[in-house]
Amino acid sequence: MSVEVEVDENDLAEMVEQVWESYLDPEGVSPLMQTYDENQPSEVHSSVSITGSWTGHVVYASSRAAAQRAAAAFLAMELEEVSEEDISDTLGELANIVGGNVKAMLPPGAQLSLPQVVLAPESSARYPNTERISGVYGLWEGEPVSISMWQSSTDTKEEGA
């Protein structure tokens, strides 16, 4: 049984801002500029699932160029040195960091999965019986990036039944 999520869009935006300032833009010269466009395109994505006291997913999605830039910043590498494996590792770690922050705000009993990374658009991902409950959508140096939360609708239907 899943509880009502206690993480709202402001909480998620604050978590994303902390990740950006800590890992991707520590000098503060290239912030994520919010667009509030939940339908922006993506070319790669990663996710973690949360089960237990709340059931759902945290998804990080971006353009391939933004993912490569994130890997370069996260791993302190030059952009042209970044490999596919570096991109995959970084995307997984970013989903894991934000997912861990979300889990910390949930009631006891929530568990976080290992990250899943797909070097394909978020639209190729399927999260059956879920609904998007919040998200941060923006541009980073002109490239789309989004972090969204999806809650299982199965649990909420069972509670109302």
The other form holds:
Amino acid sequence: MSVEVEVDENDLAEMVEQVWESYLDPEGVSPLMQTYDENQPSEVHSSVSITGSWTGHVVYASSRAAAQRAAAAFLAMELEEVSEEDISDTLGELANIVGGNVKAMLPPGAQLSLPQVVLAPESSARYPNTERISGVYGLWEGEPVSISMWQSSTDTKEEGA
Amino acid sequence: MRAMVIDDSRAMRMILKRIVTKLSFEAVEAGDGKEALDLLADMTEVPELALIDWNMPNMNGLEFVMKVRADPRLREMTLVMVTTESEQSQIVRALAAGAHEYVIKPFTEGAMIEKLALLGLVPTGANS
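Mind giving me the form predicted in complex with the partner chain, seeing as the form predicted alone was just shown?
What follows is the entire complex, opening with the chain shown before.
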């Protein structure tokens, strides 16, 4: 079963803004500045899978420096105190939060996986039979950060069938 | 007062622990519902508050709420779901199972404190 997903860049941008306001930039001094460049580089990424009424993945990717800054903000630590485990935990939770909010905008019946974290570029991951359908791409204090949605092409075929 | 923070994300546990500690709670952490139940079984005093994630391995938050509600010893514990599961149907399920309140991630510190004030666990205005 598949549906035409109605979660677009604006919805994602709104979620991202909430995440920044809640955890990464509560003082409102360093928002994510959108670049609209879907080819910006990444060094680490995390993802959650959604299955059911819509099937695909939500991927959070950034530079290592941005991930370290996110962990420091999330955990109220100094940058130099942040460990590999802190980065991994924070990336996983960021994917979980954005993915959960995406799922909430889909028709009922979707399931959210636990997050997966890979301390390697997004380009090193393969999401078979998927296509990127939307994303927010930006710079956070000069460091690349992106949040993207990848829809299973199996769904697309079923839609057309 | 004591609060139990149940979330498989260590990062989220740290955020919640920071908030409740600021409100003078002593915080206990658990990584999933099963670990939380094991800890509760060993406690002589039951925490006044549990902040519970929904999606967790081993035992999810909804299952934990149902187990707690079935145990008379744990009946006085206030249960707050803290989760990304923000669909109306999920909220209804959690409340029907016995959760007292629902906080959707992402949340600000102020929003969490307001929710705890609504539940009478912290004084109104603790946020200011």
